[in-house]
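The data below hold one chain only, encoded as structure tokens and taken in the form predicted alone.
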Amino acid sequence: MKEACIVGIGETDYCRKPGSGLSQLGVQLQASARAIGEAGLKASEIDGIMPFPNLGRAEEIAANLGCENLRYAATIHMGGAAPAASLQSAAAAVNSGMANYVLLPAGWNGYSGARVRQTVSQDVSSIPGGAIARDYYLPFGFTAPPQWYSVMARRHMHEFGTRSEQLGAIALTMRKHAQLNPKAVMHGKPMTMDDYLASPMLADPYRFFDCCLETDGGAAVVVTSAERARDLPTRPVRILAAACGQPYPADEITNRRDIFKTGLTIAAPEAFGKAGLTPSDADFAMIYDCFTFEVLQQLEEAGFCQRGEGGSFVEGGRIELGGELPVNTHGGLLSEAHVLGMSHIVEAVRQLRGGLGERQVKDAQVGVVTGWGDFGDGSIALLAR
């Protein structure tokens, strides 16, 4: 395939307090233009804009910024799988003629404007698993995504023998690489084995540490062709291949012949053919890690390890910067901050150019970014130098 370029990136700050002075459509446009400059472009070049689902309009966004001469705008309905699926669609953009620079921005007041003390919504458009939640799940109790995900953690360890210490493994890693990261909500806040073990039950085996946090921030991304590219100023990230891939049912989770096959299952070996590439070729991932245990499933289901041998791989510093395969660098959605996914582009960008001092992963020359949306909506793009 004809490759596309991932030419700008940028992020807002990320913050967990009372309203952060930005409303929901001024968090990604300040992100959106802070990528527009750093990939060396006026606003009025973008033609083309990606925003995440049920979080902006193209039009508002292009209005606001001023992109004059919008001629592409879609909008992928995967929920966190999103950004990663939007790359697929942005490069295809780029490269056909359609557009020539893309947008993909991403961000939300996730904190300040959206608590857990709020109620439930009965809007099907607004619930993942849409009707079935609403009319099975929700009069049950079964109401959070914490929940959710749980029954397919607690198969895994009824399955495979998974253990709650290695869904610690992660959440430290993610809390360990956040140590590195100034921009990081976690930064300052080292955390040990003994903390997670301790921190409270919430969907059994999901304890509070298991959780993504809740935050106010965005971030954002620019698509061009790899010719445009080599004008512009910043050193382009190649887009080597992407795709996505939905659960069957997509609605239900209970009820599926195979609780562990996700979207990530189907697009996985469809993005490695398309690259010519195997996960060993990656030098990083950033799995999208709304969960513990869904960093886990992923890392199955994309092939870095079999099915139920993912607790072993994750233990011994495995996924630490300097071991086999550093994952989520900057903290994850479990340590940096929850911009729904898009911040894991963003630090991927930045390994693969190269730079990031103590958390540079050597040598880096091909990473992974997965996304994880709704119930089981999977994405993946393998980027490279």
The other form holds:
Amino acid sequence: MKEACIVGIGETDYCRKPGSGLSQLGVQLQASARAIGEAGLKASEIDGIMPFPNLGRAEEIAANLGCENLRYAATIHMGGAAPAASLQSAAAAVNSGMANYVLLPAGWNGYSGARVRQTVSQDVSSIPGGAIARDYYLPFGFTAPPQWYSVMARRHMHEFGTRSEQLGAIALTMRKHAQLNPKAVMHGKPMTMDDYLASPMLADPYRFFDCCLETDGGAAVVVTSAERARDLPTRPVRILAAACGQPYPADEITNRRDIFKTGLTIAAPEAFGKAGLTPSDADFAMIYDCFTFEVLQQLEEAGFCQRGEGGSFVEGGRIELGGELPVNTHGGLLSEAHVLGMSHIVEAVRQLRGGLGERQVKDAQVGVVTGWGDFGDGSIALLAR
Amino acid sequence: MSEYEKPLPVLEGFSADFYGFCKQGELRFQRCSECQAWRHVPRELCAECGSWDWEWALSSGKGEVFTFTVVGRALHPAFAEDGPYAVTVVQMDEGVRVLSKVQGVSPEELAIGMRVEVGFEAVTDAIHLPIFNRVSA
Ligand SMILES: [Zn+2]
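Pass me the form predicted together with its partner chain as well; I've looked at the form predicted alone already.
Once more the chain from above appears, this time first in line as the rest of the complex follows.
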């Protein structure tokens, strides 16, 4: 099978106060320009752009950067699952000749711009499920992501005995990793289990520290064919396989026959199968960590452990650097910044290039990146050095 | 008009029917006329058998708590004064699940498996929300 490669990565600074000082578009452009530059490319060579859903348009990104030869523009509408899902489509695009170099930009002013709580109350169409949420969720105060997902977490606790301390172990791991990442918003701010347990309940079982950060910042990557990658200055990171999937029904979260079957349940076996690998081949995993339980849930559905065993899997340092499966070595959405899943790809690329110092996963050869979005859309990419 | 400030369903299409029945004190869900499968939320056709024939069938109104969350910090301004409030997914005896709330039960008492029965809360003249009350098992 023909492989595609990630040949450029770029990021802005990540911050809360005082804000990025850039527009939402500007944040994406700065990260994009850095990714294109790192890849040793000119903007005019970027002939494919896959904007993040609802946050960017290929036309304006191209016009600002100078991508005057744009041929391929597509968005995978999966919320936070879009970046890893876009790797699949970008790889197909460069290997079929639809584009030579595809840019994947993401970014927003998640702190200084419109906050999630505002967008929901002002624009119901921004909610997955649209009119379903408007007519059957919002009247009961079921209005925002931590609430939507917390009912899955509660059910998991009921069926499998998953405990708050196990969700806390995930939050603590992300925070611990952030101490090794100067870019992380929570760098220099360690956290203990007591801190975690004492944080206020936002949507039981989600406490404040179960929830991702709201930050300003952007990240971007550039994908090209393995052939073209050879002529570029960076060490290419190979996309062995990528896949995405949706839960059923994807537009309504409560009436699923199997409430734990999400998009990743479908996508993970496809990706591992295509790559000829199993989860145990992964040296690390960058798991989309919008909330702690989603990490546990994705570890199960991706096959790193059996369903119901996620709680014990995340304990005992297993997902920490030096453990069996280091997860989110950058600190993730929980402790680095909320960059919509693109920073997870960026960190995976860095790990596979090597040279990350004390944050480096020893002898990292194969890494997994997942995405989670909307009401449980899922994506996964298997990357290798 | 009412001073009710929380989000309300829009009475269009299937939602006009669903909430129209609620106003009459009836909880009804779609049921396929072909394979008899109940469904919620409303859909155009039966995803089980493909039939476009269905009726608004009267629910027993009885079910049990399938899962829930307790919102300690509202993320919508209209609910800011309500916290902590519980949002509950009720599994109806017919099999469909409906998102609602259980009234008269404190968030601490609420538990998965609790038997509940539908009631209706008239939040405006036009909208009576289906809510649930605890019943003894
Ligand atoms: Zn049917």
